[in-house]
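We begin with a single chain expressed as structure tokens, specifically the form predicted alone.
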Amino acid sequence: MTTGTPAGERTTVVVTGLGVAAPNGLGLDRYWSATLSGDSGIGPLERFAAASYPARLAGEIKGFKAEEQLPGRLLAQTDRMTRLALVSADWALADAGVTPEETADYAMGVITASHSGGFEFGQRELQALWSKGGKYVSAYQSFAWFYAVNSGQISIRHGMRGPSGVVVSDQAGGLDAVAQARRQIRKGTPLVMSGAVDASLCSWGWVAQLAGGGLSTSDEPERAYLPFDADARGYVPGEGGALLVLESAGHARERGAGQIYGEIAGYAATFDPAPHSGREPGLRRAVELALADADTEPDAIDVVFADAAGLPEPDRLEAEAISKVFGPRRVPVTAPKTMTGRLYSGAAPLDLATACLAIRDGVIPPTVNISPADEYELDVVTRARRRPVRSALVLARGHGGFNSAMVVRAVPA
């Protein structure tokens, strides 16, 4: 096992493969094309009868047929989120040009994030328990619901026996997982699959999400999720996310990787102080620490991918943090998740993948449907904007006070 990095130097960790499952595009190319065109995947919920619930819109992935992608034995064992994750992992490996069978087992790890585990699988087994009895509950319930199940199933499917695990910190978890993958690569594991895919669009999962109080109750897909808009009224949840193949730069060069999308250059996480403490929230500090970790200055950042809560107070706090670091309207800000809904732990890895594509193609994807409110003092990108993108900052905040920030930047050819 080798990292290809001379002793004493900090290992550069790069992204070489992307696998995307999003409501507005299943697969990397479809997602990117839809995102640049401003095509939204938000619409009326169809996965269950939602008419009686106060929120009825979601970002659903349409046309996913797991039986065409996975063996039958896995279908019996897995929740929808795991099936999406397994297929996304397949796509990421193919994109990276990695054949797991040709790589040493302990040279590959899997570190993902999870927001809620396999809710839909659990709902079905609870229905079996209460309607038929305990002997009708699937033995696979013991792990199919679990937060770590995506890491476990990907590891088993591809023989990835290196450092593995799961991070649970709500929407921030996706960045935290990638950061943990970077740590493991810097310790010597050449390749780690990381990111997150979440899916809990079932009635039980929906009730749990409603309890958080942040869901938009609008029935208009174009007006339901409006971060940084004066009419912000909550967010629309969605399903999906992205998985990324991360490698040491040396390992990627040694095996002749077909492309390097970017370097995971900087990362930091903070936790907010107690509510009403009078102390500043931790997001600005996370941004400053991530920039310092990347050894870069604010004016080197070409775009910020916002967390974009879609609620007035969180939007105000995020806008303040961005303005304090970069200056009012000094950096383009975008939220492509206005086309997918908020994907919980899957959201930030999808933003990270999108940032890699923005670097590759020199274009910032838009935030759709909004009219940026002047009070936020942000340069929100509402139409795809052509410009060189060398470095991008991705932000994510989790319920309860989690803040994470990550810098991804281009790698010189």
Given for the second form:
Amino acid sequence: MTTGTPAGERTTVVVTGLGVAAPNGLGLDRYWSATLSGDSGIGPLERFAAASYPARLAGEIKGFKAEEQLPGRLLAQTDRMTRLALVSADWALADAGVTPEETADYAMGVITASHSGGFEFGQRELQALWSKGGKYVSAYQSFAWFYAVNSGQISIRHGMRGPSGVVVSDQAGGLDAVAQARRQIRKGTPLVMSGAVDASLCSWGWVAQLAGGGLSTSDEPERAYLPFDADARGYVPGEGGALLVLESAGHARERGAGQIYGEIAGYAATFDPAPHSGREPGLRRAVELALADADTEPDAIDVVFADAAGLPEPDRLEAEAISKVFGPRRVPVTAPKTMTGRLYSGAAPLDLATACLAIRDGVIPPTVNISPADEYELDVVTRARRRPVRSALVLARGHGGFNSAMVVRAVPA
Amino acid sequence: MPADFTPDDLKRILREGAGTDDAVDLDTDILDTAFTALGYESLAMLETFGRIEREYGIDLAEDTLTDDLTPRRLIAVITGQLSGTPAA
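Structure of the form predicted together with its partner chain, given the form predicted alone:
What follows is the whole complex; the chain from before opens it.
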């Protein structure tokens, strides 16, 4: 179990900029508008010939033209996920009104999460290795596939040389990275770029995801990924995520930040007990510890962004954890990821960004396509719901037993 | 194997392998500007050397890559290897 820094050193850490790359919207405004309308980005895989694979649907980002956004030197050395991350980072900095050239190098860090690294780049170079030999492998393979490459490239591009790194804990990593960014800000770094963007929709990446189990084999985009529905049958993978500019509240105020979306108010991570031990999984404890870290009671939470595995057993465990803490049907629960597919480490940062927008606009975005199963006793939001949102809880679970929970809270103007 | 190596061959390989920097126009006279000044760091040169070696069937000695290596010097080394006479 880990929580934030001990009481006594509670620098408020706020979100001041968002950059989003999602299958149902490239860029913050397009994503938010699509998400509120319930427009899904899930469809038949087009990136490679997927007809002969057991799973054939994905949340692909369409219309991304990296060559219009990034210099040629970077195109030669980057996987698709890094290109998406670099552009999302540019957008997040612009949204925050931060000009890195005008900020001291060591006052800015980059801490991202990664699920699998640059698979598409790696696949191409491994194919070159097998078919032609070592001389044909790109020198850039040395880092282009690597987990930490998004952090590294963002750091180099913007001269952000403060505390930086990568967290790898599958889908939970998206929250764990933001928590690490919060720690570094509390230790004195004024600004950290955090979040995650993943993309591994190439045939090699696809096979790896299939091996992990849990992918939906449905061919119907509207019936393939149905978390908390009696017909839950697996999940659809997607690509994308979000990057967030995090700052100490003092730094944001001093530089006159254009907006403060919210505060990263609470966080906790737990690890599940060994399978078949009979002990309760760790998610409920993560939620309770995150609420305690935020010094918040359950009834102050206005919405829960669920991990939403889309498989009966993990859905049941998540529903139980939520009901135990909040009471049956006592808190609105949503999973906008039903419109993007599961984005691995990109998912929770995208949920954090979505929570920020829900707070800003007073609306809870919907979970699409599902009919909530009664047995879960959840108030699942299936149509955009207007209501004031002051605090949101984001949940994320990673393969192998990772549970993370984070509270985002409105900051009084 | 191609029998000669021209500045245009070098520019093509740089573009294909390492890409170009917006701030540098390879079509101006770059022959006497060090690769480092053109924005090509050691990894970019490793990639460029690898592409030249496999396309032209030669081996470029490791000590060819110096901090002040220029396109003119590199072209001379490659041309020397292709003609069987080491560059002076």
